[in-house]
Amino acid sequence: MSLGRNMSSKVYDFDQVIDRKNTHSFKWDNVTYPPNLDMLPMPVADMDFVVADEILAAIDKITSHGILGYSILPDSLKLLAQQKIERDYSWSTSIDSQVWIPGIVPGITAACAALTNENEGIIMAVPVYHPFHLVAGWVNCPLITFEMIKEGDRWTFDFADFERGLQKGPKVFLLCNPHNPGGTVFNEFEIKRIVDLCAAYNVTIVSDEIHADLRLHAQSKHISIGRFEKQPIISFFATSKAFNTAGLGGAVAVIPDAALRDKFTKASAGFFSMLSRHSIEVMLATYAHGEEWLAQLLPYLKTNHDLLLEYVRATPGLTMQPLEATYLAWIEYDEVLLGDFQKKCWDAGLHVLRGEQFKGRNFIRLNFACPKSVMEEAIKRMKSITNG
């Protein structure tokens, strides 16, 4: 599948700066800043770079054609996802297993929906992504939590608190891998052993892998735990968050179990929007042409990685785990030694999200998928902080 010219050769230019006020940005345009703040933000989940040529031509091509109506999915948007997902996480999955969806936080919601009640509940690793443990709430289920820990330079499980949750009875298990906002990868190891804990307890796992491509190392691998079948799973991927495309939505739940798959349509149906025509368009080029712009993009983010964790390593008060993948650092900082330093960021022109949103006390989350200017402009900021 091609869109026209070849693109693959384009060397990127991350270090443009790119201004996203008066966009109508999520991120830029928050209306809770200061007008008389020179406001540098680094909270919301989406990079200040632009995307591939790949993609910005399949939007030109609808441009051109002018006509915005409904659309149906394509089979070729159906094979690339199975290929890729059999390519890069070395799972082979059938193309009926597939359930597309409009994002996957509404998905989780539908899953959570479907498999739980106002008694049997979903069990999740703390901190965690927020919408992770705000859905509870939205589907009127209890929430059990379990903590995770510092093992060496990562953090993992808790597995002991992990098995003391589950004998309290929740029906789901909710698992954020790659890990929002520990960073984490699961090993193969760790994998194993949440499908056997939670085969155990007759727990049905809805996995949210939407970073599986934001791996800063290349060595790493991503591990779907779709792979192991022990009891029915539903695992989550998208294309939106590695390659700048958040805005558009489209995403994709395998349910191998065809029963499972038949509770989740049947709690979203009337829920979800079709597909656009942009999505569908952006997620196969995406699909066909998009791994040469990545490949540029993840020593550049871990280049901004490893700019901040030194200066976190060298900065009484504050610690961070290296993460094995995304671009959002999970900084703690000491309250005694540097008060409410999330305020203190704001104070200073820094906008970072407080860690209690994530279930997560005296840290902050800091988006570093910025141009190095950028990231070393907020550096200089929490420099005038620490060093004061």
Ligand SMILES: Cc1ncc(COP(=O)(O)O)c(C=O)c1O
Given for the second form:
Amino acid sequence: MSLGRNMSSKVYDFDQVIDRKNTHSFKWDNVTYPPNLDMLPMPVADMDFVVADEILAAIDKITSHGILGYSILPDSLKLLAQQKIERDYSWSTSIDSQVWIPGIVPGITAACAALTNENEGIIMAVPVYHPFHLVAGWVNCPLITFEMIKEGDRWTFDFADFERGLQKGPKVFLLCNPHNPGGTVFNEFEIKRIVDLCAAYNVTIVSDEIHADLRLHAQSKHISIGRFEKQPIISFFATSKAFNTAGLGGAVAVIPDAALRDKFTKASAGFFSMLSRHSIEVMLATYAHGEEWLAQLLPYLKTNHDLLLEYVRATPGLTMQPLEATYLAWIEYDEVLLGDFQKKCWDAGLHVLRGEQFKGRNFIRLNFACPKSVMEEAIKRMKSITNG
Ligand SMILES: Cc1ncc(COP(=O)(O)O)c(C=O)c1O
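I've shown you the form predicted alone. Could you give me the structure of the form predicted in complex with this ligand?
Once more the chain from above appears, this time first in line as the rest of the complex follows.
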């Protein structure tokens, strides 16, 4: 059976509105949505766009074959990942340093389980992607946080606060680069400062770089912290977020230090499922052929970003720093002027996440990876609150 993909059509139509309801979508089939309200969902981080043709073709190939047994991880996948890390993130790594895992969140959990204990825990900047702070409870270790601060028109670390936290004796620093939420792409100066501080306090860096390819400015560079290793670092990469295959899973941990790699592998032994045939074939297709789709996607995301930013800047009571990466806007609201803005959005039929989920008060997180017409409808719904 051939499903006849037209591989030559290379202009992707991100304007197309695709109905995702009744597909068991975590985003669209949210059971808490009032049945009588036409909710616009902009919470969890996946995109309302069809993936690259080559990814669909890889899935077609499996469907035609029809067998879904256990799979092995091919050397070609390891090589493609290694080449991408070198080409796009300027970090030369060995294939032996790779550990393939079903997802980055399980990887972070395994790393924290391996490296922390009841007294010596994890440090991270907040606000942050919620599994980062939740993992302390999952592995039963202390959580130390320090604040992100605004510098110019971007979010960065309060490095003095970071150092005070390091003095409390954590074992692991969890880095989210680019940062979710807030979209900071950490520059070389910041990365080196993080490395120096963690080395001074003998803290292992666990770095989640899942958003690395979602940079909204063509000229910006992603800098992998692993490049500056002064002591063992675990770096996580995945194609799933940037290429919209998050539901399939698949990620790689790069751990050059053999002893740390061994600790990580032992902590995860028996917990992780093998990667599925779909996950492997899709990652192969993504690494080999995904770039054209991504090159068309990024300016589209930037247009939505700019529309949103324009609205926020024109609206008393709302503020937002322009994102350097990700499609997850982090919008602050003035509670005195606007009340509970997240709740008001919900009542107006717009589901955005409450800042507290990420340890940020008076913020919403809005996912703008959707067709432009949907973005405009979301802004219209927010305007019905802010102009009303
Ligand atoms: C920073 C970050 N890390 C990890 C994930 C999820 O990774 P995975 O699906 O591989 O567990 C997300 C999803 O939004 C994320 O934003």
